[in-house]
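Below you'll find only one chain, the form predicted on its own, shown as structure tokens.
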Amino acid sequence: MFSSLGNLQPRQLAAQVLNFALVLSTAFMLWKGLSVFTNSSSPIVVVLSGSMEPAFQRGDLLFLWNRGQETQVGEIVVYNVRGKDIPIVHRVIRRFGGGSAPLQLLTKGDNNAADDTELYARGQSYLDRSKDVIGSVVGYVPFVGYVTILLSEYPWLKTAMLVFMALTVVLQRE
């Protein structure tokens, strides 16, 4: 495999090595096309834990939509807790404020015994809608986002697998 690499001629090395920038350059670009259109800074989030079951399975793959600040009692919303950078998937049981005061969310996941005021940061009641969610679930496509989970758990699948596409971009002829 690697004497295959030691055979490409300079200029084919740089072609396949530009070749693999230009995938993980598109992928980049589209994420923040997307990014744009939803109003999202995540607009495509997985489900890390079973506090939405049954409405959401641990490892679903959910499409997130932010445009559009009047979220309602029922809707599922996704949200960073301030300092952490985890995404909740929580419904939202109680709305307080909205107009021209600023909207202030509580949310709890459907399978939790309580709401999520223990998860919000310290001094935190409610969520503001404007600074704290990134966004309500508009869609999802079960059991797909369990490749993420697994790469986060497995740190070593991970360099694994950026290694195994790297090798079979660069080593590709055309």
Contents of the next structure:
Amino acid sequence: MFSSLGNLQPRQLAAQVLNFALVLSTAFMLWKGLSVFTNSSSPIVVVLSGSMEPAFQRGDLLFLWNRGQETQVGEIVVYNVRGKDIPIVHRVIRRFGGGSAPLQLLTKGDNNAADDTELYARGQSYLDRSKDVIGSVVGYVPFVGYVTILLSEYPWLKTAMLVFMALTVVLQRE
Amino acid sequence: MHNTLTRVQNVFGFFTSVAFAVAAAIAISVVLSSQTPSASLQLRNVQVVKGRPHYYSTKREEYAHITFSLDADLSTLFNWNTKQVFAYITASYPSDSPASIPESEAVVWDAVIPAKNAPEHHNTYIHPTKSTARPKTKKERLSLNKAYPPGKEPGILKLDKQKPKYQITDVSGKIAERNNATLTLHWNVQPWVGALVWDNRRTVGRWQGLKGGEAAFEFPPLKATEAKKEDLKTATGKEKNRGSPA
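Complement to the form predicted on its own: the form predicted together with its partner chain:
Below is the entire complex, every chain and molecule, led by the chain shown above.
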């Protein structure tokens, strides 16, 4: 497998590297395209905690939708706590305002005893729909996102996967 | 090139396409299942008292305590792709300027009702039972601690004078003497794979809209005298959802 790397012509090698770059940029474009379509900065998220069990487990993949800002009670939203960049997936249990006033939401994890008031930034008792919320959950695929949890928990896996992907693309010949 | 690597790649590629196709077929086919949910919801009692959001708070707010009776049959919501139904009852009331701002809404009670084939989880609803007698046979024991009354199936709820799970308040801290309030039953069907679905009041294809499951009421004036603690208890249910927020 590795001996064949030396046999490659420079032109062929360049073509393979370009091919790899094409794969990466296509994936990136798809992601950004989906982002524009759903109007969400992160249209697909992976569940990181068990706070919505048994509906969502760690590693489940969620599809978000962020068009139409009239979030209703009972919807499951993904929000970022101000000042922290951790997406949290919880259900809306109260809503106030909307229309001409800013929409304020209170959320709670199905598996938690208390609502999220303690999780929010200091002095904040409600989420601002337009500022804090990334999107509303509309679709669900179980378990598929577990790879990303493994990748973030074992960083060496990231390097290993990248090297493996690069090698397979470069070494593959049509 | 028929080396091991390409074979493994081909097998994995074929597996993912088949898995994707099957998942898509399952997710879309739920529109073929017929749904005929029905419910009747009654308000039993509503009180408004002063309280604090938590023990160390100095803020005094008005809290509403709502008891209700519910007789619902949501069993047809459980099709081949249903993992659980999250049933919840909300209280909604007009905002201060009803012309430009929609109603405010808050959850009063909720329950996670798992499908029969869902794995066991500590955070699923346990339906109250009438009899206090200890179960004699194994069958009787097994029929207790379910999300539905003994002998029934998932989605059946028969609650009488049910205490709320949450006391509710308004963003302004005042909730007494508001008129035109409504108590409404909602649900969220959580699939094994595919789209999440919420309650429909209008009929969509084979899914009949829910009739009933609504009750109009008014928030009473603030209680002048101290209310009895026993009357203001909330029922968190026997489910052990005691996880820390995260």
